[in-house]
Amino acid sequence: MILNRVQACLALAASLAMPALGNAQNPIRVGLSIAQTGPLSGAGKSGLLALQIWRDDVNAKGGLLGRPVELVVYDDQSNPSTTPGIYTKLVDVDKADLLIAPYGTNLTAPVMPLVKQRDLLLMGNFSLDANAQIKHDKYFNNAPWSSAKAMAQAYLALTGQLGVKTIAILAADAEFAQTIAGGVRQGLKERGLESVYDQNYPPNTVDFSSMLRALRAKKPEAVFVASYPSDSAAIIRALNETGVGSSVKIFGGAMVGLQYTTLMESLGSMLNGVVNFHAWVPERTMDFPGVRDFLARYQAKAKDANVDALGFYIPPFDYAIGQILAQAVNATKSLDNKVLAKYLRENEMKTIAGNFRYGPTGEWASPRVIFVQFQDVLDKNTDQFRSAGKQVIVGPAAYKTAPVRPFSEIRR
């Protein structure tokens, strides 16, 4: 079902840079599926609003190649089985000129064989290692990481700072969680860590108290969790009720959902001490040109659009997808997927999420995933997260704004 097929010509009607009528009637179509319902809709809805802001911005300046930009969007319902059919329709029926991948690894992986077979350019949307096996030369990700192992290493480096020797792993039985948990397992030996607990759980798990009791009995010094929004919230609540013992010096890792405004507000002080990955937070080292102006405009629209109020996680990077495509199209004066892919491989991308270059598999050549620690978080207070100091960056060193503190010390 098409949820939102926006006629971008309307935005151009008020523009002084109106293109010729023939071109205005022939928009450049950017096709994608993105979760508007289901468990990933929190990220999907906010990401779509960011892309709509980009579309309006670029159309207000005259579009691309003198043509307006139109988003052709389908709801994939957070269901990986829907995405191959959607992208087949986008290519064969809608005749999309450019493609953006679904949000997340689970939904992008089923699309990769199709885009490689058709030799199409695909802009990734926060997937992890989706191209690691297929190695399609026209895939380029917006997320600030390079691989699961590199992302895991950044977390494991923090365990070293706290003198950790033992670790417990708790991961959802789903693509993203298993990929990043695999990266952690690969890095244990070189970090001198011993795994004392390693448990996968079905994605529909709602009660984690028994798992945390079993984990606590092993007395780990670190706990790595890879989870999705609903289970991330359930784990934090179980953590608050059951505890994990005084041995734990660092808890968190790859908990999707703890970046969302509604979850941060509802969990409040229960988040204190948790260390988790993130993409952007309002710390001084994250002041990339244009990002705060974008977020101000996004936040002004967020309430009416009923999406994530702060928009720190996905929106700057989905806006960046548009900037990346626009940069490549404007520089090459082309929509040819081969020409655009060659440009993306060879040039620096300039975006509100920072400037970067792509590596051989279409991931960032120099990853910039950050790990934040919740500190001094109050209950029922959204505004506290608008300023620095509540999600301090504890790694990597280039973006660090505070030292990591032992979990057991903060929770005491």
Contents of the next structure:
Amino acid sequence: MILNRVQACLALAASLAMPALGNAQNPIRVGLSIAQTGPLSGAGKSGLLALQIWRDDVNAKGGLLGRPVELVVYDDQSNPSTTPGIYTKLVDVDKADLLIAPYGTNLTAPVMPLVKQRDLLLMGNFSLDANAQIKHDKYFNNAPWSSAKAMAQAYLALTGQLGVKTIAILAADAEFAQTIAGGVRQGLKERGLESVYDQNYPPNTVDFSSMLRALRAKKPEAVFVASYPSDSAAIIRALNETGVGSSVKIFGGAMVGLQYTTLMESLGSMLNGVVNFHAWVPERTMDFPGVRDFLARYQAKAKDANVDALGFYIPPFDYAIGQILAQAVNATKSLDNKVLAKYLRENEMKTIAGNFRYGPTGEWASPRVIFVQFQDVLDKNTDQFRSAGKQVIVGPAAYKTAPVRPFSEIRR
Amino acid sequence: MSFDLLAEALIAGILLGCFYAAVSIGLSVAFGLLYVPHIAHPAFLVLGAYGVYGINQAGVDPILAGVILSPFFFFLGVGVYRFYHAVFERRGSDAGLRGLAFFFGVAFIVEVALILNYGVDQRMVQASYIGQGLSLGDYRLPYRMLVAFAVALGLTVLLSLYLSRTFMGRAIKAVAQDETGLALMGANPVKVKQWAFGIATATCPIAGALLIVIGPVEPGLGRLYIGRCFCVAVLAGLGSMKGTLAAGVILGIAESLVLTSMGASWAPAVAFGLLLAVLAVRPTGLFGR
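Would you mind giving the form predicted together with its partner chain, to go alongside the form predicted on its own above?
Full assembly next; the chain just shown is listed first.
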């Protein structure tokens, strides 16, 4: 009889323990699509490596809510038409607990109606103005900018410092480039700038000499370029070969790709004088706790993974997505998207990419996009970019490490 | 547009057009003379460009690296054609569509192999003529475009001479005109076509060298060139080497003029509009018979 009671107690204890045991084995699934092929895969692959490092870190510390974290990842091939289907699958078939957006504006925009309709939390991944129209209250971006206009204003402020009166705009026919160029166009009037050349170019343009010649003929004092990696490299080469004229005091803007190690190394001294947006560079004002340790670990894995060797642009911010999610889940002890979104709206985020708060549309309340100027860059040398002084921060003032120097003066 | 700007745009267009001719000339042989739907041609260009990138790391000039790789690509072309012929061409009427699928598959395999081996980042090469321009008064011409111009011209002349002056070259032209007739003369059309496809592929690393000299390459770049290469080959009149050069130059000038004038977004539309207009008037292309 006593034995039976003991057995019954043991059975009850075992049955009570089962859910906890099952829970520990049942992972929290973080779903995302990220470009592993196609034109955006350079950033996508390095971003994924950062997220994998975060997953390993968080699992080494026991996971979230006592459960291991698992990444459910699909390759969207840099193709916006694939992302709505992938996210439907992530939600309905894979039963993802948390969602991270694809890399970039073009890929995120098609997912926004779905997450709004299902009322899901979505962590943005380097989008620009993806939530401006749809205004989903559970969208939160990792990128340190708030809107195209705000981003453009930082560049236009630099033109003001250099006494520029005329500007030329050259932008790729694609979502991100057009959005940011639109921000520049909006800000011209308030800055008293006159646009003397404004061209959108098709994405598969091979040689930019013709456009730079036409641009040079207009004698602008500033040139704003919004381009993608291959275009950015081709434009910098054409800039060196064809020139843009001695009237130009500032050249650059939103040239995606000039943050990538392979292009920085290949272009070398051709980059000198160019002012471009960035998210993180090894300057003293960017020394956030944990970022250098993360980059050291990322760089150790980057070679084997065949991804961006330095990882200054996307990786710290993709790791930050994981930190933001972990902070919210640990603080609320919940995976409820509504509860998590409330926490994200009301609290300061502590990440290796810096601490910040979210504004009403899920963008950083105080944007921190930095503009760097390439100075004294040498040819064929990756290591030079690891230390300060090669990509100095020229704006905004709070993070500035050196004054902006006129482009024509540096190129002389 | 001022006269100076117009002149510069014309010169830039000619240089760019020669580059287009160089990347299309292999396709003019494969598609124009052999009627093989070789949509993997741009993928082979990119493969060639990566080969050049690898050799350039040791300090070898990119164009020279392209020439060094040429014989290897010749054998690659021979192998690909033998497989294509054995599995698709020999089997009859539906070979066209299935062949298209085959070459699409080949292009995909090349792309994935490059991604696995090199990753997806853009790659560029180093050479003294990259990033520098030749100053002629107020004009500044990029050396890399001048190199592309010279190499394209050289390739066209060499291939034209080969096809018109050598025994095998004439055999290739003959197989394009009448395969059965050639067989009745005692020649083996399959061997002739295999040789011609090898030559078409051998041009890929040289044109690929130009590709990576002109701009950065990444594994998926070939997709952007499929339209342009076929546009040049068809505009030329299938199989004409001189026509390929002329068509490339026409495309280059059209693109350059549109890019220089107010309306850069229209450049691809103008180029392909031109193709449609020429084909409407002259369905055989500019130099087709």
